[in-house]
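One chain comes next, on its own, written out as structure tokens in the form predicted alone.
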Amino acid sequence: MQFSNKTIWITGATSGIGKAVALEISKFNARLILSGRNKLALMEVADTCKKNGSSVLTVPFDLGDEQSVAAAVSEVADQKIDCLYHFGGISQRSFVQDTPLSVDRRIFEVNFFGTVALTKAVLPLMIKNGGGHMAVTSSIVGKFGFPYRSAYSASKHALHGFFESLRAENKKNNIRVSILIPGRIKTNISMHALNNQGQPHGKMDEGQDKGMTSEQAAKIICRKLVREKKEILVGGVDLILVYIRRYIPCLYYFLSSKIKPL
């Protein structure tokens, strides 16, 4: 599969991995669709990806609204959309306790059921023009668990479930589903995450802060796109985790109850 002359629907698309990914793919003649919610940044980065050589159609709409959804959709109902790669969503910094069960709902709303919503809708479309690539953003916290991030991990596992039963069921359809799965990304995430009271968190986690950048994540993931790999890892050394939880889980749940949260 290649970019060049695809309709790609992009969401997240105003900051972080999403935006360096439609920068990179716009690069390569595509046909892109960005949303996001601000607006504004959203027309920054299609006046980039244009001059990139690329022609975009702007939808904002919000995840975590299901008729904002469905409005975006209805938008772009007659295009044939070759791909759909989602990369919106919000992270969280409050511990289980500390965390009422409203704000654990409100991250499920935007990264499972805002996704889902839009996939269910975008799926028979895909099906009925012969088929289509679908990746979805999890983390590296999809694979387990990891202190101070309960729903937001759970949120990334529920995706993990509900991709590969998507992807099982419809390869008959032409379906092929990639699970991109980054470690720690030099993103805003961690400013924009939620904590217990459901407001932004506001600071730069230390660790995110070292780590690699999107513009080099979305060069990895934009490569294995084009592979239309089932799992896409993403990330540096913090990815290790990955392999000791799944090789040698008795050192993960020590490593785990040492992790500073922060």
Ligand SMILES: NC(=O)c1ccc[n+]([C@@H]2O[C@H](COP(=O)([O-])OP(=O)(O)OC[C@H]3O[C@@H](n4cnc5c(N)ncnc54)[C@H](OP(=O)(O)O)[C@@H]3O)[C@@H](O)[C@H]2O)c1
Given for the second form:
Amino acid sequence: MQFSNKTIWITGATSGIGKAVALEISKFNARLILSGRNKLALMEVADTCKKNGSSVLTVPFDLGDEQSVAAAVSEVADQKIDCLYHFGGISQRSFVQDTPLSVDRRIFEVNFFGTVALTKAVLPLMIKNGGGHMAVTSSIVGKFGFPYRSAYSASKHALHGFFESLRAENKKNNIRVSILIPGRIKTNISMHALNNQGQPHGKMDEGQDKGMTSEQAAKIICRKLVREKKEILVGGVDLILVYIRRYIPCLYYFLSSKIKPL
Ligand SMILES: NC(=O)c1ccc[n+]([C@@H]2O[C@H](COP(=O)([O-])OP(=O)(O)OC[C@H]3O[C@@H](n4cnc5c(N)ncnc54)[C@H](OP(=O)(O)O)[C@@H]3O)[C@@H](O)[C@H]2O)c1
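I would like to compare: after the form predicted alone, may I see the structure of the form predicted together with the ligand?
Now the complete complex, all chains and molecules, led by this one.
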């Protein structure tokens, strides 16, 4: 699946990995639909994408608000959407025992239910048009638990269950699904992560700061999206934890109890 002349809806396009992927794809003469809540940031990304040669429609909406998701879909329902790439999401920095259920729910509303609502609204449109490619952004902590990330990790695990089921149900409808599994990528995710008050953590974590750049990540992601890989791991040495969890679980149990939370 080449990007050229395809209509590609990208959420989380105002910042970090989603923005870098939008900018990378815009070099291939695509028709982009870009989303996020921050309208100013969205316009800036759109301007650069247009300079790179792609057409752009900006559709700002809040993944945590079902009505906002529905309104966004109605804005683009007349388009033939070839690809839906989900990057919108929010992380967490708080211990289980300090985190009120309202914060757990907020993280699920954005990362899981918002993503699912958008997917369910776009799926029939894609099926009607003969199929399409969906990509959802999980995380390495969608493959194992991690301190200070309980609801975030759980929301990403949930995405695996949902999207693997969607893929299995819809092979006959020519719906292809890629699950992106980033390790640490240097973005503002830790700044926007929710603390135990449901407020932004507001700090660039040391580990985050040492991560792969979003531009490098976007190049790797785009190469693998073109090939419609079912799982796309992207990151640095931290990816080794995925293999340790799978093949040497005892070592993972030991290491995960020693990991510095930030
Ligand atoms: N960076 C990493 O190390 C890492 C690792 C694993 C997975 N990920 C995943 O990668 C994806 C992108 O994260 P990032 O690192 O690029 O972080 P980021 O720079 O904070 O970007 C997050 C994006 O999600 C959007 N977003 C957040 N809440 C939203 C809401 N309620 N409604 C609509 N859009 C919302 C933001 O846009 P607005 O603020 O404009 O709404 C922004 O465009 C996320 O799903 C994240 O979980 C990141």
